[in-house]
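In structure tokens, the next block holds one chain alone, the form predicted in complex with its partner chain.
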Amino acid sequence: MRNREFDVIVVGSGMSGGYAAKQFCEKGYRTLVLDRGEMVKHGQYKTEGKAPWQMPFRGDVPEELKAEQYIQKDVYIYSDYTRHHLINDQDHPYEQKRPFVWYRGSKVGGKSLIWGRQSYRWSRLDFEANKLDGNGVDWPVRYEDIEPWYDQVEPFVGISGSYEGLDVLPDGKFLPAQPLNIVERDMKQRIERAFPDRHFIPARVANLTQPAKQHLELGRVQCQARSECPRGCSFGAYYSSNSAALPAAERTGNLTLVANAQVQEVIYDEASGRASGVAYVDMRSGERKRVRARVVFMCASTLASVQILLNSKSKVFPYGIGNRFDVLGRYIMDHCGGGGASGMMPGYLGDYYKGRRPGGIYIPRFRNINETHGAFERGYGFQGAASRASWQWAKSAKGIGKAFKARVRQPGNWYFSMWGFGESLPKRDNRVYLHESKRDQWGMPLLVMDVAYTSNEQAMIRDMSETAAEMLKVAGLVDIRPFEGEALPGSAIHEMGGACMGRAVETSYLNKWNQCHDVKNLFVTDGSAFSSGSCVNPSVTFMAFTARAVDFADQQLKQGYL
């Protein structure tokens, strides 16, 4: 027991794994982080600060390169500035029994490098939803269990936000909010007057509007409103594992981080009934390795963690470690989206702004709270922003000569658009499993996606588009265009579920401490653990659960149970 090199193995260094590593290292545990991605050190962001004329194709990506990233090329941040932070789909294939979009990071830090930084607490309602409407498995925790861990995580992350006192979107520990602009302020007034239960508030984003001591100590400074975050930011002005959690872990001297390490299996030790460690492949040399530790934390991202667990087969667990009752891989969720509206705001032509604000507005869920909607269960929130058109419109517009040039030089009208993120229902038949024969070049069985939305999500998306248009109308916009795009599962990049928390081993994979029911030193703390999906962006909640699970594991270790 004593001569193991590591106390804890954390699989994955993204939003969840980075925070797990920091917490364990700060508590004095020798922590090994394994990540499939390539190393990128904070500050070594190769496209940061580059102007378009310094990029070969002014930011555009040639077809033959897009072909290597035939899935990733559709993510909204994909460009020549960011594509190296996204995975190569040719090298990392998966199977789509039903269509599923799987966006993945390619670097140490995972998707924390490229995320949209929108950060919201879940509400009481979210944790009670499964119990109330009977979908999915009831959460074994409630808001009160998680609240203290939000309190711990948020100040470290650095989240800007306004205090609103809403039950549906609890306030957190915030830095000053990003300002609304003049158009948004007027829209807020009109919308809130017409719809008293709809709140139009500044987006809560993990960008440092006013760095605190703990940020400055890590070299993180004030956001400069470049809005180029997914390229990486040497200011450390948005939260990523690379800029914050990993450096914090590193300074304790307890962190060992191995990049290019594809974890394939958690090893089950029959004698002890515990996980003894993990097996991984050095993706550069092809060498297979095994490492041991007292505790294993799975943070490889929602579907990747499930894939590894399903592949962790033994005599006792032929269908994946801890998976006696066929619960692993089930209840896969993503936020449903694609509904919203955009429009033009007349006037305000003397008003402008300086800087590219890294976040706009948020309208928290208002459906199925006090009244029942009827056409669907649960609800959705909106993200949006008002800004003035710049030169891009001219690419496809009419006009030539001096007059055209003069027109392009001036900012165009104000436009506002908003789009919804809705809660999809946890369904047992929405699942992933391993392909029986196909493997990737490192020998990992491919994941098969078998997930689809139902009429509940479709009705919700329709409602998004209708309510968005009705709000834009009262807000005084014209030329309103509602949209109801087809958004495939996965495309909101908020995938959750697969190793859900619950009370019983027959119906869930994890107990209320993110601990595998059957294997006590195995924890899953990324989105796989989630029994339902809320409608708010999930990543800070992944971190809050991670913080709570680390604290529990620490106590168990100290008491000699692990």
Partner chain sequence: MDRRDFLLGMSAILGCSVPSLDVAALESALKFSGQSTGFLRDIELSYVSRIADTIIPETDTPSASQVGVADYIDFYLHDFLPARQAQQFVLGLHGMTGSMQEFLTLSVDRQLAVIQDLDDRLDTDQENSTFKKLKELVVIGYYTSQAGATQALGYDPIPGPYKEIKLAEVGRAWL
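Alternate state requested, the form predicted alone (shown: the form predicted in complex with its partner chain):
Here we give the lone chain, stripped of any partners or molecules.
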């Protein structure tokens, strides 16, 4: 493939990269996707469907293997079944000037293989927030600009959800919602009666409840409710690049996908003032290669894209391509969390539920909407679920014999837990940059994390704990246990910012089309492009912006501007 020229290079194959590849390939462009991860084809998920006794460590992971993944071992899905989908931290180090958790996928498809699948549109308020309260850089777009692209992306992804008519959480193009169970239905009535501004709705998740024609054509079928999503799903019942976008791109005949390719630099051509391609390392052979294209799309994930752009140095841009005004690497965000509550719901012992539902409930943001809270700016939403205790309690219980076995067979009491995801403020001093001397084994400069939460996020987390407890109380739960622990930046795995969109080159990296202000054929469409973080999960918004940027680039290419 050396010296071969493509129409488009897409760096990364996750939520943004996979969709960019699909769109470009379907428009007829010869598209090269480069991904640092190892190849995993849809359906070739090595731990899918395996029972504990078929696993070498029965689902647990020995301490010596955890030592190789000293960051990844703390992610909530980490187990013997999933650890191969996460990187080896010893091979991929980074520096923490201030504590930051960086969870990363290790396979083609990236974190789309292991994401939480919660899928929500951002609201008008989210795109206006920076302008209204003066934090961060004003978005150069509004909800109306991105709404048609949600309409395009959501049916392809396949999102189950209910129509609620809420301004703070716009409805989309949904498949039938995952139903609430009996405890959740009763909690909904009690909470919404006591707090009319708080809405208790089914979680919106990218799991197919009623597959449409475009899903079936890709071999995707209805969710089997196995609760094995992070292992990979050969049914294609939850959305991943591997199950949907990449196969859709591949069937056009226009896709070239190279795995184990660590992109290190976007090459800048001084004569044309354009990006001419990228330089990457074959991570298995160590061979260094260059490839050329008319357009480069950066979709390597929020922090990885920024790392590559910062490392793309030239005489014109000695601090990173397109980075004339020290804006690259600034305004790093993640959702703040750690606040919530849990409790036991008395009764309902004659009721149960069928299957392992992939989504629970969601309570959209209610703070700082119609009234100002005073202690903090922006807001948060809650995710949660009610379920019955299973036999797991018996692993640490005392007992033996027939009576004990009979007791283990009975489902336990109902419990409910909810936890908040809050919007952290975009701050210029929250940044990442390249280490001056340290590099990984392939020669890539290490990224230095210099990010911390402020008193605004701390006050928000305290409020999460208090409001969660008051809602569980009015819902009738007992033994309520509020919790309030400040999770480190990065823990929510919703990193955003670093190459923000804006209106001026002096204060932002990208224009309203996700196009680098100074390099017109360079686009960035993953989370690094985001100027604020909302409080809802961002993945489907990454994809909507990607779809919009691809459409713009397509028009520019056809008109001869790129």
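Positions refer to the first chain, counted from 1. Since we're looking at a predicted model, the values are computed, not measured. The term rigid core refers to the most C-alpha atoms you can superpose between the two forms while keeping them within 1.5 Å.
Positional change of residue 396 between the two forms reaches 2 Å or more at the C-alpha, relative to the superposed core.
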